[in-house]
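Shown next as structure tokens: one chain only, the form predicted on its own.
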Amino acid sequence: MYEGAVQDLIDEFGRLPGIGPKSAQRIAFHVLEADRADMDRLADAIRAVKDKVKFCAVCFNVSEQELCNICRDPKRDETVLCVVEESKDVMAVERTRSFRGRYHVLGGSINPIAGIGPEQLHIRELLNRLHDDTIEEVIIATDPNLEGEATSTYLARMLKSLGIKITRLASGLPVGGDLEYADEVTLGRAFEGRRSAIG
């Protein structure tokens, strides 16, 4: 245990996701040893994010305006909607340059253990978006884990009656991976999602 401000800083860094006690201590001492101007810029950047960034009124992606860049872009395909868990997932899909539709960010996934049910997610808003007959396909792009699968199954059952095409991202083996190291679920998905090797 360190005194006052140092321990407070370590404790605060330790509350961040993916930061354990050792990493929190390392980061705190980096802050102590770093140039004052660099740390002022970091503090200003954190304040600016909290002051300026909000969620898009339509898709719930992060934005500094009422609507995010994607919702404002008239070149995006309004007939296809990709449903993701978090804003970081939007960026992951955008990096592929394979999708030109619009998004809907749920704000998480169904996780009863953590007390997160459908009511805590932006599912009601998703349903509202689907009632204007513009959207022809919903791509469910939740994480391939237990919570993501539960969310995907819930959404697929809920949206089935709307007469909209509902698809799920394919999943399987990563390029460069070895079969012997693949878990059963991933390998099973790879078999389900197989395609022709000719043409």
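Residue numbers count along the first chain shown, from 1. Keep in mind the model is a prediction, meaning the values are calculated, not measured. Take the two forms, find the largest set of C-alpha atoms that superpose within 1.5 Å, and that set is the rigid core. First, how it differs from the form predicted together with its partner chain.
Taking the rigid core as fixed, one finds a CA shift for Val185 of 2 Å or more between these two forms.
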Given for the second form:
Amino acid sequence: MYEGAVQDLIDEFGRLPGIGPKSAQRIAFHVLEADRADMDRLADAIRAVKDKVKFCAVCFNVSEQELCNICRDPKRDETVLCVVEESKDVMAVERTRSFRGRYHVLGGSINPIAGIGPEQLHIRELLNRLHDDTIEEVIIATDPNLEGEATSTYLARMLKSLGIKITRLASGLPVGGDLEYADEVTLGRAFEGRRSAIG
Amino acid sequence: MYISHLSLTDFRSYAQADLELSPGTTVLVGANGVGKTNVAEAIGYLATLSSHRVTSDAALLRFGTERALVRAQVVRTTQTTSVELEITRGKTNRVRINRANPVRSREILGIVRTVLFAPEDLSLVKGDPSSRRRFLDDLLVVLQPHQAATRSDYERVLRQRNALLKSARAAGKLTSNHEATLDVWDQHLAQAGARVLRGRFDVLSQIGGPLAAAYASLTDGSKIAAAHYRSTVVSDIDDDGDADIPLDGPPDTLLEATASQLQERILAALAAKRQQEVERGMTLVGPHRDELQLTLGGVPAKGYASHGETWSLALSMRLASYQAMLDDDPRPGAGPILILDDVFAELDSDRRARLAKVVADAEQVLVTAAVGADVPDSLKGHVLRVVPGRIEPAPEEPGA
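Next up, can you give the form predicted together with its partner chain of this protein, since the form predicted on its own came first?
Below, the chain from earlier opens the complete complex, with every other chain and molecule after it.
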């Protein structure tokens, strides 16, 4: 145990995701030895992110304004909506540059063990967005794990009656990979989701 | 198949042990507590990635060490494979196959096949339904390694669904929100459960005949051994595995159902039980509550079979899985290794002789015994003497 401030800092770092006690100690000593100006910038950045960044009132993506830059962009296709779990998933889809529609961030997935049910997610807000006829297709892009699949099933059941086209991202083989290295589950899914090779 | 070389480092009682083995029978003789079973356990671990004695890997490490190594040369038909399994305290186990880079331990499944007979097998007959479910599921993974994921998928869905039921119970009533979420988990549970059931039924159809044949060969043949799958999907089964439908009732069509039909059956059963499940806060229907009921001459073995019959039936279960593995890969030199851990001491001389006769055809048989005289003469192949922490060739015993 270190004294006062140093131990406090180690404890705080240790609470961050992916950082264990050893890394926390290493970062804390780095902070201690680093340039004052550099560390002030870090502190300011942390403060700024808590002060300025909010969630978009429409899609719940991170944003510095009332609406995020995607929701503000008039060039985006407003007839297609991509539903994701987290803001970082928005970035992932954006990097593909092949999706020109808008997003809806749920804020997690249905996970009873963690105490997260549909009421903790932004599902009611999603339904409100679908009330007028602007949106023609909803693409469900939740994670392909158990909780993501359950969330997808839940959404599909809720939205079925609205008469909108509902699609789910495909799962299967990674591009540029070798068939022989694919694990059984992924390969099995790829078989289930196969499609016609002609047109 | 057979293991030609086995090397243990910091595994159980051994700091380092090297063992040259050959096809045929090898008998490990030594006093109690010197480490005979540890050898059997190590080979069994290579085949199943689990121990027949303990559920946690921590006990496999030599006391005070952080890492154990089990190395083996396996000869299957004409192919030799070297495997090196590393068991590290608190970390995931890794395996190196043919000196390649280490990969996750699951890759080893299917390389070594064993059938292990041990005193613990009595629980296959006398124990909880869970030990018989585990028997079926373990054999399924041996015969179809990709099914390992099926079982873990099912367990994950089950944990989530139980958490939801528990929170519904805590809320005191089933809100429409709970109701809608529960529908989703029902669907996923039915999907995963149907795959587990289908796999178990496949295994069952493969061991039914061999089980009856094995029991007949170990006894005088007056009673016929059989295994009946009793599913919570079709009937009420209490915590002891007793079903509310009689054994001589009409045969259920469940065993022949396709996975999608099974899914429908599970969904229907879940719907019927929903109220009760919310009251108890747990999932009451599904493969995790099913029972494999064993019978002798039409009478349940559990509770009715004598001690000797129980032993014969437990051995028959293992012999049936041996036969299923032989049928699965009938090439010469591909059959599983038989390990008889401390089994002969528990049997009368008649059963000893019959068991020895049945296992004599296996390519490699490993026998452990505290007293050499317990092992029938027909199995006295190569004898190794185990002393604390070491294994050495036995001196020629007079009369052996």
